[in-house]
Amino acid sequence: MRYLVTGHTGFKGAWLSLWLLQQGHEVHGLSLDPEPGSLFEVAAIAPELTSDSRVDIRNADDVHRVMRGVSPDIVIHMAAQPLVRESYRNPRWTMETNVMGTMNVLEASQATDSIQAQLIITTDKVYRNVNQVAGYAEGDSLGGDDPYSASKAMADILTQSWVTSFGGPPTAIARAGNVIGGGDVSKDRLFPDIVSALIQNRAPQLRYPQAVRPWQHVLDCLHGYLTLIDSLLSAPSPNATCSTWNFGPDSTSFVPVGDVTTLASRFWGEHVAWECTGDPEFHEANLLALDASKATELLGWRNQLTFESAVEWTIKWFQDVESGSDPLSVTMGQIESFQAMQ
């Protein structure tokens, strides 16, 4: 299959471009240039690629072209400002990527008749958060308190209505968040602040610590986006509406950022206690769980790590890295040892 992926320099996109090649996949990328020191940098995937367009996901023209170019069978748009925080800084940036970024690849890929499905990532973020302990379903109302929350909302609404008005190839929206695994390192993260910390032997500086989210490894969230695409191929015809999924880990998994950064540092092999930097600068949700009981049911999928195995294979990834292991052979070692427990 010939794969076209959005934001592939990035955290997920990186590791999900190494498993589609691992799987004998041709794999195309449309994306910002990485950040230094990214698991797309260190790990040398760009030579590994079909093709590697650097083009911003604003610019309609581009992407119309990227995707004549790739004219792929299966389109996954990851592409996105993906953090909180920065979207307090630059709001604008924030909404035209992720709102207008998405409607460019949603035209782009209507007018490619060689489409055979389509995935649209959001976050976890989408729903209208009011704290509640069950875990958000996927017909529960969204919504977004920061600009970062409603820029995904946004766009998740935006596909909804763009496959129902306008129709194309079958479509689905998945829903993740709090992934954690080796070679992250955006800003304003736990684990790389926390990797950070550790190897300079100082204690984790935290926010909010008493903040609750759904920690789930980064493999478990693409096998559920793969799973997905399984789904989407294998159905008998172009869909007109638009399917969408969560994918997140039972409430064993729904831990206290304090509690992590704990477990992180005995993994690593330190007892070093963290600190809390006081309240955080800006608003940020203190409980945030999904329900993907859908997906269990309907695509068999589920989390084949525990929190404490996520925690323990995303600390192994840098302490490996860090003792001079090939990042590439490390991240590969993971991904063949996950597709083991299948």
Ligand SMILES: NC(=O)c1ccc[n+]([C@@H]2O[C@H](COP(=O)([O-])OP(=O)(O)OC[C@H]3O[C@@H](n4cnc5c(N)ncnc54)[C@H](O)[C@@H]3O)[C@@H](O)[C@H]2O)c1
Contents of the next structure:
Amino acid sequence: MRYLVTGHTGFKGAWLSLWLLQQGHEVHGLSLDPEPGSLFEVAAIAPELTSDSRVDIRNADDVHRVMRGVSPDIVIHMAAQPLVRESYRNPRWTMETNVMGTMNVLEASQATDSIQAQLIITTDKVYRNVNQVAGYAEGDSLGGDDPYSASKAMADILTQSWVTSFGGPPTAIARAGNVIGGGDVSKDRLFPDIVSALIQNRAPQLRYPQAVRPWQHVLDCLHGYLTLIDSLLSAPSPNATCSTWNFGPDSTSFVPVGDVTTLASRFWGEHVAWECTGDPEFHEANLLALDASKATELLGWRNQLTFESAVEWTIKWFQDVESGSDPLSVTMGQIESFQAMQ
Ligand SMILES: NC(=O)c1ccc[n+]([C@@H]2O[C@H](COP(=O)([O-])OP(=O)(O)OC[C@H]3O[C@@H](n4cnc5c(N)ncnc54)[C@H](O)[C@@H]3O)[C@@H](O)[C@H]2O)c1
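Right, the form predicted on its own is done, so what does the form predicted together with the ligand look like?
Once more the chain from above appears, this time first in line as the rest of the complex follows.
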């Protein structure tokens, strides 16, 4: 199959591109340049791709041109400004990228006859956070207090409205939460901060050590996306529909940031105490859990890695690469181990 992945130079996009290549698919990418030291860069993924377009998704003409040139069978739209704190610093960039970027993809794919399935990636943060303990299910209300959450809720509603109004290829929206894994270099995310502290033998600095978050390995999340695409391909709907799906970890993976950091340093082989940095600059939402029972019941998807294994695999990736192993081999090795579990 011929895939067009937007956001392929990012954290999830690099893992996804390698997984699709390993399955024998043709992969085309549309993104901005990778961050220095990112998985995409250190694993040298660019030469493995059939095409690698460095295009700003806010530019409709460029998105149309790439889509026409690739004529994909499948589109996975992940390109976004994905960070809450950055969205306070740059709300306009966040909105334009996440909302109008999604609009440009929807419009371009509607004009492209080859597409058999399209997946739009949003987030758990699309749900209106009413501080409920139970997980949010797909039918719950959407909302978003911070600019990032609002932009993704808008992209989600836009996608549903677009398909209802104008049709287009079979489309699904996937909502997942915090993911962890080797090769993430995004600022403001926990594991890049922990690992750089451990490498330099200093205490990790935590903004919210008591905050409970759901933790899921990136491969479990991507497995959800790929399972969903299989279901779109195997049961094409006669009418234009847009379904929504949660792919979150179960409640045993809801763990305070401080405990995750302690476990990570144990897997690293040292006990390094973390320090609390005090007042956070920006508001970050309280725990938001997903109810993923729809995906389990209807798609047969479930998380393969426990919370501990997800942390262990993540730390192992960074440690192997730090000690000189080839990042591409380490990543492919984890993809193969994950597949062997199914
Ligand atoms: N990583 C997580 O924990 C998490 C959680 C929930 C949802 N998500 C969603 O998953 C998707 C991927 O996230 P990630 O963690 O890989 O992010 P990332 O920051 O690592 O990658 C973002 C990608 O989007 C591209 N991009 C950003 N702005 C662009 C623009 N204007 N034009 C073209 N490309 C642009 C970047 O080049 C990069 O390839 C995003 O849609 C994000 O909202 C991520």
